Every structure is written in structure tokens, then in C-alpha cells.
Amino acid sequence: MDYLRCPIPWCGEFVLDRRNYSLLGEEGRKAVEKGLAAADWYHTKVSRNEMKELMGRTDRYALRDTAIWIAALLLSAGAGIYLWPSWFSVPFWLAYGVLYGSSSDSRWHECGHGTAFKTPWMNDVVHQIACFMIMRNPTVWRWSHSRHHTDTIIVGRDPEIAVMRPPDAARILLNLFGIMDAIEAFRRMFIHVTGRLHPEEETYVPASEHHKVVFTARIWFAIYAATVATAVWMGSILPLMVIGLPRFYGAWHHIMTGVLQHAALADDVIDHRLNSRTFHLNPISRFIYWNMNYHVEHHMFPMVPYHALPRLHELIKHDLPSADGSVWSAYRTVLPVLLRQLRGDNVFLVRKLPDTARPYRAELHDAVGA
């Protein structure tokens, strides 16, 4: 059974301070002086023999997955724009808005790994365009990922952190439409367009990639303006239908696949089954998700590519917390913890390992709460 727990030896219960997530204060310094930055992080023992065969490339999967996606959108597309504005196109719109706004959000993450397509061109080119679709620049989210792999939910170094303690419920809720994302998107465009970077951004992008930032960002904004420009010319809102609002009415998949990614477990550890989760998911979601629901899998091996995934699952799950067996009964373990951090109580979920695992080590997470 999995278990609570506060990060003081007392284990008692006190109103939950806000720390500072921003890569600019004091938690970054502190997970610096810690040794949580760049740190030696726990990995499952794989043979050097199966690692190589897990992390064999190809192209086939991907090539078949990416046809399947590319297809899917464009009948969708199609048939949404035919019958427009009737009510029938409305499941037409809503596939549609899923395979661009939610789909796009794992195909970004696996072409920019490298790892999709043994072709780096392949690679290449999906990820520049599903980072359109997800509203994310590819050069900046490259680097911010890389960091994100390196400081794994470390407080002031991860900048990929989508719920912190306490949640903030109401932007997790608005994100299910894009909302609060795409604002934030926008945002950082208009900033790149004036030939500028976010202070966040750069403490982890380096200043020779600066200019295919701005160069990203200025081309995105002319799609768009060219965009909106279209829609007023014919009085309709249906190009916007096809380029941009896709990634507010079709994004609620990746948030409801992406906050289980790390919701409610540890933060500042060194040991990715104590701050990743694992979770199963229907054929129709791994699919839009790309495996991305193996997480902890992913994160110990991230150069594992994505189809390759369940095996290496299959190959591991004797030293990781058994996988939950669904969305929804990975949330009723979720949402009970995050309701409690909303009311204060400092707390987070420690998965229970198999009798068949090394335990976890006491110096990985004794520096939570410290």
C-alpha cells in the first residue's frame, strides 16, 4: 500500500509555505549547494546487452504512427470543414482538436529526444511541426526539456514543473481547455519576436541558439497573423478552427495524461520511481501519448524510444512501484494527496516498491523538507 509522508521526522502536520519555483531565487542556489543539481540518479541494473537492443532505432514505427496521426488529422479536418457550420462536424472538430492539441504534446517530446526515428531529418521535421501545434519553440523547449531530465523536479532548476506544492487547481482546471498554456505561449512569442529571451529561459538555452528562438517565433507569428487575417476576410472562424484554437479545445488529453506525470509525489529527490509515475492506459490513448504513461521507465532510460517502452517496463517492473491500471485509479490515489496539500498539509505520496526491488536509498530524499 502506498503511503504519506511528511518530509519532518515527526511527521506532523503544518500550513504548507509557498517555495519558489522560479529558476531565479534562492531553491536554484540551495539544490546547487545540496547536490541535487546534476546529480548521480538512481537506475535500475539493465544488461549492457538489452539496453543496446532497447535502444535500437527505426524508422518503421514511427513512420507507421506518424502516417496513422497525419492521416487521422487531415479526414478529420476534412470532413469538419465539409460539413461546417452544421452540428455534425462538432466530433470531427473534437478528433481533431485531440491528434493537434494533445498529440502533438508527445510527438514534440519523443522527435526532440532524438529517438522516434532512427532518421534525424524525420525527426527533425515532426518535431518542428507538432511544436507548432503545442505552442512550445522548439529550440527553447530542446533545452528546457534537457534540464528537465537532468533536474528532474528539483525546486529552482526544473522549469518544467507543471504542479507545485500547493497546487494551483484553478490553472491545472483551465488547462484542461489551453487556457492558462497558451496565454503563457503567446506571452513568450511576443518575446522572441522583439529578439529577446525570458530570464528563465536564459539560464538553460545557450546564447549561440538564441537566434533560432527569434527566428521561430517570428515565423510562427506570421502564420498566425496571416491566420486571423483569413478568418476576417471570409467573416468565418473556421480557419482558426484548423490552425490555433485546436490547442485550446483539444488539449484536456495531455493534461489529464500529463499531471499524473509527477502530481503529488516527491520533489528534490535523486531517485525517479520516488517523483515519476507509471501508468497504464487503452490502446486509443497510448496511441495520442506515445507511451509517455511508462514514465518512470522513460525517465531512467531516456534515450529508450518510445515503442520500446513496454518492454523495457516488462524488463524493470520488478525493481518499480507497481503501475497504476488506469487514469482513474492513478487520480484516486492523486487527488486525495493534492487536496490535502491545498488545505496546507505538507505531504506527499511515497510509492510502495515491490518486495523483488532495492529499497530506496535514505540519502535520495532525506534532502526533501530539509
Given for the second form:
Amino acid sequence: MDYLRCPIPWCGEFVLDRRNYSLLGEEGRKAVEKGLAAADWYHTKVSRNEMKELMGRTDRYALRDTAIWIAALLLSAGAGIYLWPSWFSVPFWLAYGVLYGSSSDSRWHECGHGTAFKTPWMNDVVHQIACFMIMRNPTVWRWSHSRHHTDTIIVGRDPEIAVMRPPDAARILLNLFGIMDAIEAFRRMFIHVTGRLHPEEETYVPASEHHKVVFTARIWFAIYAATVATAVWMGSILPLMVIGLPRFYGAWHHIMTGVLQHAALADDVIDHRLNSRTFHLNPISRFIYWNMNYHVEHHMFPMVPYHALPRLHELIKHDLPSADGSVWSAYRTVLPVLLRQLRGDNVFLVRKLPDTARPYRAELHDAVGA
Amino acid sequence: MPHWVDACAAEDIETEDLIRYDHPDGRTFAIYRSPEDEFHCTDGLCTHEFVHLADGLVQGCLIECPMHNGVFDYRTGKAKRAPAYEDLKTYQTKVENGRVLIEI
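Now show me the form predicted in complex with the partner chain, since the one above was the form predicted on its own.
Expanding to the full complex; the earlier chain stays at the top.
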């Protein structure tokens, strides 16, 4: 049992059975013992022909979206540089920041799955570029994300649980500006540059892949060093406004959407309807986020490309909790639960299923919901 | 001792697709029909993790695991893309009287 102090001063001290989210701790071993690791997850029934059609690959949509993305990056950065250091440059940096520091999150993710493009090398190229922007080592994160899909929100197994219990509110708020994630990314990069991996990374990255981690980190280190040197030589932060800093000032959008993927939902369950969230988004945010607001669908069928997720949603929504209508409406249900978790209550949301849905597997999910 | 087993009807498998075949002894296999109308057979589970390949996507001579995008050449069993590194075991096939037989 851990004694925690709430970050809000008047809350005082409380007792909470705090779980150990480390991949090296006892919880991971318990998850394996309980059969939660690499378990047989619930899937909504979809016919083979429909699933083949949904999984079908094409370069068309990702080529279109990548061309728009690159053009928007170049135009916004170009305008920002042209107007620098005038305040008139600010709107262009804000746009560039989101395109760099948030769109890269979805591009990294989707190309890592190998589903965005039909042509493998196109996935690989965009994956490498997006990983650099979001500061996630492509090899480490490919493997960590593989584990995230195998053991989604299984405590002690999933290395990508963004909102733990109790939630680290300060970390989430600081990450709206990329601060905590980028600091950790640089710390890991420095470890990798020396030829080592973090001990947790060694649990899911095979030894045969370690050299790729180190090679990439050394290239990135050289790029950042050259950017800083250029900034010093110019006596201006402008080079860093283009490379590096957008990961901070443009991070807010991917945190805003990313937190909603699993926050305030169940952990240690093997039904994505209980631990993942689908919500509706405006078209611009869906472009930035590449449709990952359909997150239950994505986790249930990870090989369905982002452009087919709206169709998949229509096909299986009869079996899913109803989607939140917007980011705002999703946060209206999430925030009260996170606040209760901050106070030490071990609560989470269990969304009502429509009458047409198959029920949750109660024998596996018998914890108390909010 | 390897022996031939009647696994399915040839018409059960669409061109450029696969089906799952569970043997009574507990083993599971994936049987493929290539775009060239040839039949192939491999172990049914991805070598990366416990995932049935029969839910995956066939593209040409490749099968993609439905969970993590591991890719194999189903003709040779060769792992072609991470996170799959270990090759799949392959089995001989033949078609007799419209039935697909696999040698296991």
C-alpha cells in the first residue's frame, strides 16, 4: 500500500492501493498468471468477406493525405520563417506546431501498423519521418506498440498506458506542451546513443533489433546537435522553431485526443469495448488524428486502415457502446472519473451497451465501475 | 510419421485467401489458395504471438498477421516483416477429387 499526497493542497494525504505499472514489477507476473497476457480478446462478429474488404490496402488515401500534410507543413513553416520574428508569424507556427507535433503521432502510429499505404516502403519512410518528429524511436515504439495491442491496458504488461490510476494530472497537463514526454524522449535517446536500452525496453525489444535503436538514436542526436549549433551560429531560435520545438508547442492536439483513447475506462479486461473509447471528431481533427477516434474499432481490428475505420464503425456499432458525440462530451464523462481516481477512489467507467450488442464477459470483468 | 489428411474442399477457399483447419489432434493450420490457383499450407498460428493467421490478409504470396502486421511468404514460410522473425513451418498439399489434402 502506498501513501500518496494529492497535488491539490487542500486534499491532504490519502491511502490508495496504488498499482505497479512497471513492466519489471509484480503486476506483470500476476497478469501472466491470471491469463491476461496474450489473451483471447472479444471480437465483434464480422464476415470474412466484409473484413477482407475493410483490410484491403491502397496507396490512394495515404498519398493524398501525405501530400496535403507535407504541403501544409512547408507552407506554414515557410510563412512562419518569412514573417519571423513578427507576431504575424504566430498563427503559422501554431498551425505548423500541430502538423509537426501532433499529426506525427497518428502518422507514426498508422505507418507502424503498416496499414496506411499499400506499398511497404512508403509506410516505412513516413514512419521514420513521423517518429523523428514525435521523438519516438521507431524500433522501440514499433515493439512497444505491438505489446500495447497484445495486452491493451493490462497493468504490468502494456508499456503505453498513458493515464494510470491515480492519474498523474501534472504530467498530462505538462504534456499538452510536450514537456514530460519530450524530456523522457531525450533521456531515452541519450541512453540509446551510448549503445544501451532502458531495462523496460529490453523486455519487449528483441536483442536482434537493438542495433537499429542505437543507430537511429545516433542519427537523431546528430540532427539535433546540428540544429542547436545552427541556432547558436544564427543567434536565433528560428532553426529550433522548425526542428524540435514544434514537438512542444504543437503537442496539445495529440494529447487532447490521445488521452481519450483509454482514460477512465477499465484495466485488466480482455474486451476492447471496456477499455477503449470511440468518439466523434470534426473533419480537421480527424485529418490530424487519422481517424484514431474510432479507437475501439482500431483495437478490435488493428489491420483495418485508418481510412476504412468509419466504415468499420458503421458495420459494428450495434455491438459497441455508443460513441461520444465530441471531444467535449467525452471529457465530460472522463474528467469526473479522473477526479475521483485522484481522490483515491478505485472507479472507472463501464459504458452501457445497446440492446443489439453481445454482453460484456462478466466473469472476467467483475470489478466495480463508476 | 507424416501422412495425408483431407482438410477441406478446394472450393472452400477463395483465390488469394486462406482458411483455418483445426486437426483433431489439436494442431491448427492455415491453408492458402494463391492468385495462381495453387494451394499451400502452413502452421496456423503466427510465430510472433498466439494469433490465428486465418483472420489475416493475403496479398499475392504473402500473409499478414491480423494483430501485429507480421508478414510471411506462405509458399516458403519465410518471415518477411517484424515483429515476425521466426519462419512458419510449411506442409505439402495436393488436390484430389476437389479436396485439399495436407501432409502433416
